[in-house]
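Only one chain is given next, in structure tokens, and it is the form predicted alone.
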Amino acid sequence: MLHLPSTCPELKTKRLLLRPFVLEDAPRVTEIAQDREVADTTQSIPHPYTIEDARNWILPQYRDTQEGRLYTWAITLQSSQEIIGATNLEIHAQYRWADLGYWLGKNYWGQGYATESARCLLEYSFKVLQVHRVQAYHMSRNAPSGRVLQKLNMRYEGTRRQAMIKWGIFEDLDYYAILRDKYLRH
């Protein structure tokens, strides 16, 4: 039985601190998310990305975690409480399965804070939410994301090919998935 919370919790790492987002975090997004490169490995970030984009996407949220479905958080430095991206878990309750997203604003990257965040989320579905599954998946030429997913010791299990389009271009997708039982081993 999944154990799925109405309220996104804080959640702590050495260096970040993983917190629900808020409608006056809609400025703090824009400035991250309208860079082009930030978006172009992303799903469903546009480009251009405006205000009113990210007030759209943060106001659902409340209500998605309440119903269990998708709890979002504001990749914060604990040092400054800057934000410097987002990750969530979409969760399949009648699968007892999650997919974890992430992004970092393009400043961010390379610091290691997309493993520490993602690693974070794998403990609290598996120790708290009691999933028996995360997945992951990645545009086949974002080869810095697949790293993350290795660095979780999450298996490669094969790539969607043209399974998505960004930009009027299909995309290849490569899929990262880890068990339970192998999770608590490590």
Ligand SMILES: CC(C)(COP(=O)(O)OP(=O)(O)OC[C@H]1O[C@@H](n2cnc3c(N)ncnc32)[C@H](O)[C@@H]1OP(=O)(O)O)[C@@H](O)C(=O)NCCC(=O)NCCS
Given for the second form:
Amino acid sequence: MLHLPSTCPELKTKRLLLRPFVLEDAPRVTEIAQDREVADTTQSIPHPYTIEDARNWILPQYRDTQEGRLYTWAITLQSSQEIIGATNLEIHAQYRWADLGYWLGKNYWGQGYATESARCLLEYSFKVLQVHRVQAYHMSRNAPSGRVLQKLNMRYEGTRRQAMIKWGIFEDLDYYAILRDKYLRH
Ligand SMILES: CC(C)(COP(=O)(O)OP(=O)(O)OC[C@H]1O[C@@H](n2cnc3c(N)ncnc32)[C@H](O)[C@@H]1OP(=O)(O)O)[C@@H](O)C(=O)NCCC(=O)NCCS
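What would the structure be for the form predicted together with this ligand, given that what you showed me was the form predicted alone?
So here's everything in the complex, that chain up top.
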């Protein structure tokens, strides 16, 4: 059965500390999320991005976590404690799967941080939450995100054509997933 804690624990990797957001993080979130290039390949980051957007995004996270519905972590660097991005797991309890999402400030791209934090959330999903499947999707034009999922041994399951609209343009979405058995066998 699923184990859904009512708090978002701190999780450590080699270089990162994943921790829950607090309202005081809103200015820093605004600083990194307001970059159009960051918003460009996400479904939910608005542009332009204001501090109100950041507050309205952080505020419900506590309740979502308590309800075991959506767990969101700030991705921070252990070395400086600065926030470099965010990652989350949306729980679909009925079918015991989790949807993985992530974004990073542009200055931090290309250094393996997304892979490192996503690897940590895969482990958390299967070993702590006890999910059966972890799924993720990205716009087909977002090759780096696809690469992150491939590096985690997630399997490409197909493309939903023109399934999202971004900046007024239809976008194809590539879907990836990994099942519990395969994860635990590795
Ligand atoms: C997608 C994103 C999270 C990747 O983060 P990251 O920390 O740079 O990712 P990593 O460094 O762990 O891995 C990126 C991989 O993509 C590869 N890559 C980079 N540009 C690429 C391109 N144009 N084509 C193919 N692969 C590419 C990198 O070489 C790396 O693979 P490698 O380790 O085999 O060399 C980051 O670019 C981002 O936040 N983008 C904006 C928001 C977003 O798109 N979020 C995801 C929504 S699904």
